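In structure tokens, the next block holds one chain alone, the form predicted alone.
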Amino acid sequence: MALHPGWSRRAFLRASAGTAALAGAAGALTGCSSGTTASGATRVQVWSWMTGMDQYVAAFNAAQREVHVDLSVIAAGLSGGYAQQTNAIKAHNAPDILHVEYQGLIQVLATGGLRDLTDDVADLGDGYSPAAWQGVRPGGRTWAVPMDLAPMAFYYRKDLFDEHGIDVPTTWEEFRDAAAAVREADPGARITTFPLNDGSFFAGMSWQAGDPWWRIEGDTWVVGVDGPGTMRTAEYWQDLIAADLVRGGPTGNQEWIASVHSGRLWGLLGAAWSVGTLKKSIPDDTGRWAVATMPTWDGEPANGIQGGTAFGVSRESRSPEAALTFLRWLSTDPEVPRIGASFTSPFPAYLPNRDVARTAVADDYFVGPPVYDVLDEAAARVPDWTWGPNALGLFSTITDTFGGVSTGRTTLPDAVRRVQSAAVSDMRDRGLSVREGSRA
């Protein structure tokens, strides 16, 4: 396997044992089945769980006669998704293509499956947002296609904040006056609710803050989850939680669709992929949302990003070349946006069909600023940012370590110092060469 520049060897290959994590007991599906079909075009298998890829499947497969994709949905990531796919490439037959997010790449990167796309797509680099390009560059190699992006974004009642004559907040300081206000005006309602139990989350709020949680100083791994800005991110918070400005609990379940329903929240913290559930969690809400970029530190403009997806071509692929034909269409052809319009509201990583999504959705649910003009802006704001080999299995930390909050018997920077002793003894267990970051 090819090393990118700057990463070591050594640290590249340890980074392996990480992949111990992920490989647990799922389902026996196989891959490798690439071949022939009986009108000669060469298959090929995708494993997803994308919403809507067997509407993109389907599509291709009728716009030419050269390659055939076969479909395998597999549950989500951390559902199961990344364990199937990271035994399979263990057992030698994964699939020709695998799902992958921005941040659980490194993790799949890291088990020697991945074929080394630098030079195969080199020519469509220009047209990605660059922080979904950089996404799947870590260290200066490309390891897979992007799909779509999911910068952070505030989506408001903007009829509620009018008729009560509140702000929107462009700062945290105005957002937490905005919370007081909305609370004042009804004390049954709330800004928003800060899941503690959605550890993308809390990644993607301190994301904004600037201060990512691992780098690679040569063969070492830097771990800062408790670095500066972090720190600040989970004091904010605690204070909004300790000052009953907030809710504790998660978003789009049912409690959370029958709060924002009625009323009780006035506002959603979410990525591009909220505009969907919005949509379809709240579709009597028609003209009464809103949407702004995230309130900034200090005025600084910022951005975190929460999701994302890209594709790998499998390193074992017997049809590599048939494979990045699928996924150039899937991730470059305007006909994907428009099929995506029709069931969701998608927010394409490559630029021309960004443009193409902004025509093809129905742009009536929200007032204000058109939806797609300002997470463009809060794609531009993104800033860099590392994910580690052991990114998806934090987030179950975060998820667990945080669990004591919302009943008092932890803080939020209590938790994120117990979640950076967990992050940097669970690498050292896996023979990483570990540093701790600067402690706040």
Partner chain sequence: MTVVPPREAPRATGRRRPSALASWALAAPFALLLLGTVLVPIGYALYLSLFTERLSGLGFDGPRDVFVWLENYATVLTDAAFHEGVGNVARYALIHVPLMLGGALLLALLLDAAMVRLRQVWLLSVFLPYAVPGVIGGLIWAYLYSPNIGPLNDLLPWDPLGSGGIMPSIVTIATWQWLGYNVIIFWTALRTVPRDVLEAARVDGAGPIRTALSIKVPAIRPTVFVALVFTVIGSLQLFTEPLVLRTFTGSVTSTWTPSLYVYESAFISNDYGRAAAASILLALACALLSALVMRLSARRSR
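I would like to compare: after the form predicted alone, may I see the structure of the form predicted in complex with the partner chain?
Coming up is the bare chain, nothing alongside it.
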């Protein structure tokens, strides 16, 4: 944080990215005329809902004089953030930098508001976790700069599992047995929650099954939400829900926290950011939780991802070079995870920074194997996946169609089939070139 404010631009850039390749990019920085501050810095506006973004921006602004970043905190993505951004794109007054999760990137891209960054950040590609780099490169062109990654993992109450002699499940078959054992040990307790209202959770579960919901074939979207991997996932969870072995309802809200707090939920199928959720929501549980990679299908190592952030540059930005200067810093500078470690457990997409985060974050909450080891392994196991141009709308459709599962009005496999046909017809209506089909 204590960077010298008097650094020259070149020295700053070199220090921040640590690569000589940046010298070329720095040359492109000259000649930004629009939107400058009194001291001559180029002004860049960013809209984001990321926790702690204000601290990152403050550190960046303090560290150099060439670019001044103005932050507007907006509502979280599906709670209105995407609406605000797409409205601004439509009204031609979007900020220079847009907050886009990997899952929302293509839908924002379809508004025509993002700048093609393929040549601008080509030099950074090697540094990122492949899942993140692929996440910002649908169709082979780069549309955003990755920030963090959110591989899924299984968090569980090690003390309770040990006390009742329940083994940590490594396959989904074992997971079902463990779920039954948990309920037997305490009839009021369940092994975990299946959040029926969370499309990104179900997407992460299906992602593990290795059956992407979208694929790009030439100039056509191939949509396969009802592929065999997803259907298998749906059937598995339908079985657990019907047998009352897992709880319904959302995770992360007050009711969920109360359930975890009182020992009525022994586990969480969460993502990398769940580390922060657990630490913040139930700090009293320090030393009781452990983390493991997800149970697998037939022992085949694979993991899904739930969430993860990237940042795009607006097509209409008048200072794209300055915006990229900030994004390069935000994405790759070792200072960023150090700042982040003071209030969260960052899991950077840029691999060298992950080691920085690992040493900076105090790992005293969990027992068992270090969290970063487990998450690293999970991130390395992620199969290929492409998000579609209607991913966010699809999450909403999932919430709508899965709603009847808890009352028995429908089943997960039936709901998934309805999601597939709704997704296909929605994409056709919007004029996209679509074909139905899954990998198998």
